[in-house]
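In structure tokens, the next block holds one chain alone, the form predicted alone.
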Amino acid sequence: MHWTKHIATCAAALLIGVAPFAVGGQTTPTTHMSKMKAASANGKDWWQNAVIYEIYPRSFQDSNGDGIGDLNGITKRLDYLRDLGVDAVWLSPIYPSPQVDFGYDISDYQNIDPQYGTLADFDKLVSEAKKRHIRVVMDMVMNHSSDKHKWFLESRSSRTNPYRDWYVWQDGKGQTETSKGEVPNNWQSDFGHSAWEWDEKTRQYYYHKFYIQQPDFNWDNPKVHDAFKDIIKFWLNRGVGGFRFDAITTLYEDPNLIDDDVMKDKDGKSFTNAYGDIALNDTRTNNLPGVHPVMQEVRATMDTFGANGFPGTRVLIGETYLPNVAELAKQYGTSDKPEFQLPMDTQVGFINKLDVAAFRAKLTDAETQLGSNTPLFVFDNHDNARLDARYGDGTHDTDIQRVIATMLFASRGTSLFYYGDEIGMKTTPPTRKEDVKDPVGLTGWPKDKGRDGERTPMQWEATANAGFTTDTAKPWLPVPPSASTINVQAEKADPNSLLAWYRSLTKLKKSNADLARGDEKMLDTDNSKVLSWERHTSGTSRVVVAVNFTAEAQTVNLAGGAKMPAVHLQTLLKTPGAADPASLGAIRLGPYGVYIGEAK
């Protein structure tokens, strides 16, 4: 939920005489390979090369005609996910909720919202997914609850209630018996305006990092820790494959309540954000050290559970928007105090422009600065405009999305993508404020239209409601006009579609040893128009990947300098219609073209 504002296969092998294969004449270090080989042998660390698919349940598939997606709808589409190559699905929150923030305001952590189904429906989903070797990952929201949760209702009932210190309460500045004074400090909600809300009954302010109806827990209270351990155990006992932890870096705030600093533009002047507030950094309410012991506790709890019939461990995924790779590395913990297996590397996927140097640097950081840990790459999610809006040019959007998918699946690590990315769904924001559902858009309109545009119904077919719900139902968000041409049914019939590209990439990611387990090294590093890299295990083969970041054709030389024996070059995947390269010394790429080849 963290709202970031700033975020054809060729079967023939060719015998070609070339110079050294794409590496400057040296063998890539095998820093990561021993772990990866062990993982593939016993399945223990299945997540190291996994494909994870985020589902926004309201928008994926409606099974009962009420216009809202549900658990039985997801179960209905499991074969599609299996064929797509998915190893796990991450569900955004499906707990009971007033739906102010569409599930991220939770009123009961141990049940299912009736809009989505029942616990029995959830159990069926887990069981049916397991038959297809797909794990179900739950969203875990520990930063805040709904203001309708029984704990908060108790907390705000009186200052002496046992649940009072489960949440963050403060007196106002200059508060008296007759005046509430001023807010405790200048901290802001990520959804706009002050992060403090006055409660008249108990005459104190409560803190909310996000929406007013989402009061923050007080993680200095051990009872909060114990409560969430019980919640996590509840879902582990129901067979979930792990959790994705929402807004996890915001659990703690500065206990001294020091004001956040005002941000400055390049001229040293303050400025306002989309909500009309003076822009502040959030260093006193985000990424504070207390988060690490919490996640160490959670990991210890998780590791006491078996794998529910699957080989390997349950997985912890972190929503980790962090300033640099050094901070990301901390989220893995240490060998004696492990934390996340997979904190999200948002520094790669949310560059938000096709900049070869930037991607090269960030991918190199992920390969070289995380030790033996596995990167988790993600380019898209329910909080950000879709790929077309952040990377597309309106003309080559599908080709650009092939480029992005190639970086996502052909890089070393775990790949996480968002429902509809595989068919190229487009961001479709509301055009009128009265149509806005997202609280972010209601507060930020018209500068910030909210997140409805990336949460529209999944486009399955070219029917009135795109196969998401019945033709006569009213979907909770409108089906975009693009569904008439951008849909699963149409793309399944087209071997050159984006969907076919995704399926080919996920298959390669699992079946090719170098792509599955190999280390990664950047190639042709002075090139500002084409990003190229190799993947290599300790074997005799190597895989080379080249992606053109421009709308003009490019030719790259990945052969290196000195002489070496001839190699076999086999095309594994290439942009539809492209010719096989004559040699590694002359790989021709069309506009936003991609080439993946294996040399032996």
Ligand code: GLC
Second form
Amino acid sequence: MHWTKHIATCAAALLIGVAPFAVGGQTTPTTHMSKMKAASANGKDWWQNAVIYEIYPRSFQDSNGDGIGDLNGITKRLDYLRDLGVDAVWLSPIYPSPQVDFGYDISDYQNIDPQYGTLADFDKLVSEAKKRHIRVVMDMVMNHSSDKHKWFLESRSSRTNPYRDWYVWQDGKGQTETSKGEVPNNWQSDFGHSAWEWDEKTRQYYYHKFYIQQPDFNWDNPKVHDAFKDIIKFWLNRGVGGFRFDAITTLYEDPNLIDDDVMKDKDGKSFTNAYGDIALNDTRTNNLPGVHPVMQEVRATMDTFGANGFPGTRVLIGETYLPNVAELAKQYGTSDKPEFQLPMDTQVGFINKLDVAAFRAKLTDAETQLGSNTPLFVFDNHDNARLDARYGDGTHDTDIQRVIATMLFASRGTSLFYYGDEIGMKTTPPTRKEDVKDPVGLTGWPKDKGRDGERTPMQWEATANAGFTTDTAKPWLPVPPSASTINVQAEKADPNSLLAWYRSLTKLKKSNADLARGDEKMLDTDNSKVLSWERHTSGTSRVVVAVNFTAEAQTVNLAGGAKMPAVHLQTLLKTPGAADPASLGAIRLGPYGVYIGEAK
Ligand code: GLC
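I have the form predicted alone already, so could you send the form predicted in complex with the named molecule?
So here's everything in the complex, that chain up top.
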């Protein structure tokens, strides 16, 4: 869980032609895919009730046997994604890059890294995805480029170069003609140590919020704005469904270069983080207000484009780790000046503990504090240990993952999940420092082993390399031993598998009107063991959801706070092996059991 730990430390921020599909003896309604997609776009835009899937392209599917995933590999797996109910895939960066941060260090924003394919492969992926009603969302990194980008090479070539002002340059403290002085202030890189790097040739420091090889852009320079508008248009013209904006809250820094404050523990003492640095609150380099006009500009640019033949609009998704829901609400902008349609709600998904009261409070915030905006729920990504490590107990991990998936898909809003979550892939960090690929794992070893553990190859089948690459190739990260039992092929054949649960949930999310569009209200709100809520549109039906957060069986009575008395209760989905309850008054749940029913 190092990334969330890290965010908390630095920011102090986180104090369908588908056949009927049977799960647990229950059958969810049959709906034709294209009709379903049209219905969800009717009156509401697609992204307001969408299923979005994050692909880490390096690790998803290799098509040419070099052990690194690629675009043609993703194209091969589109039918799988369609059957999973996916509306859009977000690809982490596939642009040319020295790969110091595995693509988040971009050296050319308008091309594809040869490791992943060509622009022609990209166009093919977009058009094949479109045939399956799937949009392709690009990752857009505007905070920094690679130090090998031509703009930075120019910038660092001389103090008078026209690109000098595209990045953040600063004299040292007490710098003289012969000495570089000290770093300009105490600001730290999110990846450890000072955020300032001395450049001997031009004798100034440059600022990098992330790796030394990722210099930050100077967003006070209008030319940087223009350059990114052009980049965004380039990809919109190629038919992308939108963008996920990387590290977007870190675009601006305090112009007065004031030091960040030292964090204090409960005894009022400072402490060190995994990198051995004094932990700081990064309030002077994160979530500064300048980002709002930038996103208004980006949104205005995007909104001049149609949706490339899809119904509805394209979408802006934000990587928005923020301290509270009020800050999250600001990321949507206003109706006059809209910003993101879908800033990630990291309040809910990164609680990292199965705590009923905490989830009830955060889900209620998402329902009541974001105005008429749509929450984007997300529990996992390529920067955090996977769900097993953050929520599992080692014994009931699959059941716990059903619990998480239920909150993800049965809450009002859009659901984003990470490749492999649907089969329950396990976090598998390197065991030896010499095997670490992610540089933060080297800086933080052994306290922080980096992010390799959540980036291992997708587990498609029980063969030598799990179907990710050829049996004889060497995958860029090793295939975890758990692939022999946790894989798509095995789970497709098992109606009680986690994959089956995901498929049932995505289908219900689209086909059941209350789950698709209904308001959300928490039920049985004093219960500390079971989280229950209802979803209701305007009709006479409503959907009730009950989720047991404990390893003991629980019985809940949901008849009390309900808006309407239920005459009839029909099971929509329930944990394998559970019985149908006779009434709302006594819903019995097994350990980590889940019940979803329609009450009329
Ligand atoms: C974001 C990405 C992460 C990357 C960082 C720097 O947090 O998700 O993977 O390392 O930005 O670009």
